[in-house]
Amino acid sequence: MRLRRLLAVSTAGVAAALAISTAAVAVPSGTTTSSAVAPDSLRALAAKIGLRIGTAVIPFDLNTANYAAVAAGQFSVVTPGNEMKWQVVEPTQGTFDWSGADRLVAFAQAHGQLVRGHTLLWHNQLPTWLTTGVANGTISDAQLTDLLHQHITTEVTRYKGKIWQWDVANEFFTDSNPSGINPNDFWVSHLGAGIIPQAFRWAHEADPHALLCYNDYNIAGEDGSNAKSDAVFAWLQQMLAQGVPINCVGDQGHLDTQFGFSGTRMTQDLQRYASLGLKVAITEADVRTFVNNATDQVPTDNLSQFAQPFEFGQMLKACLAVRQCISFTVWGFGDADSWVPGFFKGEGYATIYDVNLNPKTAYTELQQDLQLAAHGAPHRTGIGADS
């Protein structure tokens, strides 16, 4: 089945919304590198600082040649939005189906960029045959266990040495406060909160090199409050404790502008986990806003045009502003395939590209606060009266 719009969203909903270890993929001879790449775009300005500008990716889209074109050109990381998930990989048990996310691989290593894999263990997005079984007790909590291990197993096996970051678990904790790991979440509610831990290990033994991530939203306090943040830091302290592989923070980076966002707090938050000598990454960055309906997005508050690009900005900045922050990647980078619409009534306009593909002041916003941190501001010279 093919999923038109990048999904990114639980079943609960969304409340609020290195150094490179694996170095650079190989490029195939006589295809389009980063060195065709134009000077101004971000993914050039990014690698001037040693950032890496992503963005999520339909593989099918790619044999659109506008689409591609901005893919490879503005971009040094993708991540398949949907391609990687064991729904689509897995649709019937024992039948797997890596078309999509083989496409994906290849564009990327034909254009010298980088792939964030997504995601390995999460409530969502999972194959019916497998929910089913567990639901009508035909799977049990052990079978599950070897199920997961061999999903696990085969799926970073067969991209080893060709995936960068992997989101190994994602979106665990809960929106209450206090925050904790989510008792009813699918995982946890069979097989214990230990699962995750164990999904880290089984992908360090499958891939020792690459970069492994717990991902999550509103855990860099963009809900307005640090009760998620607190808690995942704390696991994350007890995590590194017991030696569990985990290597990088993913923190989503959903925002809506009808609510409050702090810049300052996301990037303490981030420094926080960075302090404990984990990477940390933007990996799903988008801002939605209300507009006039879902296919040509036009946001209904004049106010919210300038919002928008500002809170992708602040954004930006957080990442920029903490040295551990290796990638900022976009949940998409064309209204048109944005999740938003889908998902949240009356909204969308949440990403850097409209539903035309043409860049709009958000695109601008980070393009410019790149040649800031690339090249600084010039020199002020000649102050003097007589200057």
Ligand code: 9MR
Given for the second form:
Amino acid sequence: MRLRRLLAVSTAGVAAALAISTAAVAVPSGTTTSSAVAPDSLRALAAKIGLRIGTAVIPFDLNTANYAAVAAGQFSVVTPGNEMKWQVVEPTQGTFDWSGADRLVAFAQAHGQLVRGHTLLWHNQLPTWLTTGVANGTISDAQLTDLLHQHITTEVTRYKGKIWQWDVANEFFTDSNPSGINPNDFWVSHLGAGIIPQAFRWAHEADPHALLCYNDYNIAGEDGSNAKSDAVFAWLQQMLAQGVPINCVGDQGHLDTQFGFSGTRMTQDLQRYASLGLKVAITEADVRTFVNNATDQVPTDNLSQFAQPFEFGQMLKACLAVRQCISFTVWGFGDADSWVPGFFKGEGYATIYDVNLNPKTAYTELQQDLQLAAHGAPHRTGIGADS
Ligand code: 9MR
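If the one shown is the form predicted alone, what is the structure of the form predicted in complex with the ligand?
Now the full complex is given, and it begins with the chain already shown.
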């Protein structure tokens, strides 16, 4: 994938008073409110303007105390990095494994967090039985349609009322200029582009209250030309005109310091999606750079230590500036758990905590931005699917 991309006021009284406010949120049933959240945590600061701060989580790492402490203490929305993907939930046809997804949902409910479901329709991380069956002709296009319908209905129904936002469709647009729906995508090549709105309709039938999102990378100013954002915007206009139940747009936000980044265009693009009546979200933020090795992940260029937090800050500021931006999610919080070293040779340092789970400058950057935001960023309201 060619991706580009405090002031701590802590008094005991404030700490006691500052439970996360969920009043303005259509909180899925069963979600309890966390009691002891530090007032200078990302989630508490963001709550002051009704914004949710999220992270991707590896559900079984939640059994490790310091990992669980950061996950619960800093974030108010969580996304399973892999555990709701079709490959994981139905590894053998008809045999389901919900263990990771269930673990995450239970953790979220215990800690006053919402859940972003990820992802129902994507070309990647599909079960082998499905891709093999399609390739050898034992699964026809009509059967493929039925299997997808069943998959979406089963999964969305299982978590009905427990998912705040669903990434229904993921990464359908090309990186070219002009951009458009990729005709070679697994789903589009077999079933046509109409399968994307169909997936939204099926998801809506299964859980009419969840916010249904289109999620992609480089769709909010990251690619320079803005071609991909233009294509997604035009497609969303069309879909909404046809009454397709799309409620939000997720921009992943995978950046790389070698390309540089300014949040100006991101702000404009998020605002443009919002002008269609949609909510927007940053869904997978990270900022990678070149490092000494994959274990220690020390940047090889000293300037990266400034560029990395700067770019994180630019993304958060873009979200803060747009009232309809309802969540800002990082794609994992510790460098040791990041997907980056495994996917980009020689790169790492992409998250806001180091390999030993110590907060980095990027953490402080986000914290300071949120602290300042409390004094002027627009308050997000009515952020459930029904509002
Ligand atoms: O973080 C995920 C990683 O563990 C998987 O190996 C990878 C497989 O493609 O998917 C990663 O998450 C992706 C997300 O689902 C969609 N956007 C890009 C993310 C990074 O690849």
